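Read the single chain below, which is given as structure tokens and is the form predicted on its own.
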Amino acid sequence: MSFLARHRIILPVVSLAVLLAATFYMQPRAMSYFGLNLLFNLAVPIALATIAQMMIIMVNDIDLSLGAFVSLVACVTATFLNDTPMLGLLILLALILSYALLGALIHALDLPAIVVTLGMSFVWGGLALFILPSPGGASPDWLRTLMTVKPPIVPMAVVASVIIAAVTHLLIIRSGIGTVLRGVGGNATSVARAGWPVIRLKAFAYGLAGLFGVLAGMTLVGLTTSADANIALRYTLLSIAGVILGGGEFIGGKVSPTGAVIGALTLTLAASFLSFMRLSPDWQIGAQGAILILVLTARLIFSRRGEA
């Protein structure tokens, strides 16, 4: 096995810290707090998300409506918890469980993940047009103060980036739980045969999921202050490159939260990267696609080198 094979969070940092130079090259005002603070501003709601992400992809699924699910926490919160605090927490709790129902519903159906969620993202949306028709809503004032809090030294995203990685590494890679849930991504087979329910495993996969999710809606209505039923909807796309970005797998188990929370750094400062090239927004996507494909690739290559 090659020594990156062994250490897949040193693509992703290697990623980041490139193209972070290349920023700082191009936009010296950038190397500062105001400029950090600037640069990965939406960080903490797409890391949050490409965290969801990655609780789905562990146990060998695939979320395609975790943006429509995002955007409609954003709804309840710029409207339900701003309003009425107790009816919109409920509100969240049972977005959670019905999370949670949902992985146990496709893991005891054995339905396919992918076509269940698509299916689910036009439920979340029509939810999420119901509350919101238009753009609206306000951020509750605890929210907004969270967000918008100045720590010394590095901006609050970064702050926050960095205790979203260390919980799920503790989560996932060092608690028993979590080598559990990962081991039901490697062989759901020889867990069952272990005496572990996997129905209930996924099921917690799941609401894991739901939960980061939830938080990442209410991060983005308290950075924004408002909210639209298709605020998230490309935070699906970019949590599963996220995951992808940071050394994670579709099969098999295989995710580091550390990676996957440098992945959304990465493409989070990849916007701002090519906004500086004054690349037309219409090309930045397709831009920001053949960065992973690029990182990807260089993944690919030093792998097989190893196996050499």
Given for the second form:
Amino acid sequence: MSFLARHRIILPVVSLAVLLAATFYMQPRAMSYFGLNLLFNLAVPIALATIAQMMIIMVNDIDLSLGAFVSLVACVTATFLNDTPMLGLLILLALILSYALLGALIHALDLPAIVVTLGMSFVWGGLALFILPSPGGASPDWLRTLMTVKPPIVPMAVVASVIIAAVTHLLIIRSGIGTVLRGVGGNATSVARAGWPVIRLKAFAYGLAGLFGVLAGMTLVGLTTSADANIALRYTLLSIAGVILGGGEFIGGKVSPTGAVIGALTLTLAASFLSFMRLSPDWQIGAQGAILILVLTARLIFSRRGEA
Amino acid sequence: MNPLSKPWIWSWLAAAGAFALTLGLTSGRGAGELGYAALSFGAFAAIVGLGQMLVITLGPGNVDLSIPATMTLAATLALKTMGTVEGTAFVGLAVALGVGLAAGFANYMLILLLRLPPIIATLAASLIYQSLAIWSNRGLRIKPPRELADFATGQVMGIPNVAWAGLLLAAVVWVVLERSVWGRWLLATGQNTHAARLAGIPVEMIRAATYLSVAVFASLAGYLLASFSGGAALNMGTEYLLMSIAVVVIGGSSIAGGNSNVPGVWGAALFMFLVVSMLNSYGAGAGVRSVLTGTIIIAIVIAASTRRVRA
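Would you mind giving the form predicted together with its partner chain, to go alongside the form predicted on its own above?
Up next: the whole complex, starting with the chain shown before.
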């Protein structure tokens, strides 16, 4: 195996660095505390959602309901958690639990996750509409304070991303349970033969996804201060793209939490970069697609070298 | 042979159930109108669903997320070319299908040359198609030529013309899948790509043809939908992303690939429309409607899986 193939993390890091350098070149004033804060402002919820998606991809499934789920959490946070914190907390816990149950159900009945989560996206979306039929609500004060805190030297979004990456790296890559969880994605049968209850592991992975989805929705409300039922629908596709940009694979339990966080940062930065380029708004979405293709093309060079 | 062992029967039973429950409320009045509306709106879901079914048949990981963007781009460019001038319906159709071919070719090239997972390739490409549609549309709403609008909203023998188009396409897909070498090759590729390649099946040709077909079907659906609803809109395809996957799975095709089901797609497309109109007529709000739709989708998948386990 070549050096590059062994250290898959290099590609996401280089992509982010190149994009960051290009941004600074276009707009030198962005190279400041305030500038970085603006660039990565929305990165925290996207990074958390990407980690949630990674938990599902880790066990060889895919979650098409994540965007709707994060939207629902945002609606709960902006209403119940703000007005009646105890009830709000209970609802959020129930949501995490329902994710874990979903994982167990998918495994027990051998259901296709892509379809079950597709159905769940209607359920979450409907509940969100039920709670908040029109945009509104308010962020709890403590959450607002937490998301706008200004640590010395580096902005909050960067500090938070490093913490998210470190915690999930310890949990998924370094810990015993994380290794077994990745094993479920690698070969569920051999994990079962080794005496592990796969159904509980899958429920645990889904529960973790639910937990990070809840955190994503909460931080999103902390930033935007209000919510609506469609606020995070694009997170479904963003999170999948983030995981793959970060060097993850759809099958085999090959995921990288650090890579996923960096992938999410890259996607956030791509949007900011394009607005600096003074590109016509018509082309902004398309250019994001082009950047995605470009970065993934770089991945091809890496894997070719790996095979050689 | 037990008819319940046919995977497609479930979507038709579900559609019939939703139909009966809706009519139960009006004690049978409006059956014709409801059926007509279901056939009209179901046709669009069925056309994109047939395309998505072919892609999903290719095996795990194959799914086309660019369907909504392709629909929108094809419809926008076709209507712009026609510019409400009479007698240009076929020019518009050619433009739409050309867009479909180009989009399908681009998708497949991304998958083949860049070795991207199809989900990511079609997702990234769809962002570009969407941009092209925004750029060419410029917020204008161009009406389709009158004769085309009349055709799209018209009927022959009591069946809407768009439904005829969808049924014809379903028949063609069924013949190709069940009675032609290409169809057998497609199913073999979906069941085991490696074995199919060893057996001498031109796997890459099959994949290319499939990704071209899904994009052409999507562009046809976009063209018909824009003619049907009096113009193209930038969000016209949005709901068809989840819809196209849902009708394939409810229709009884295997999400793992290698096993497809043409009649089921039509049953599921009718069901998806009828369940919404059923919930509407019972006075359910948008939120409740969405929750129940999701629950029903999951219930059908569970019902289908327990039957599979027993079999």
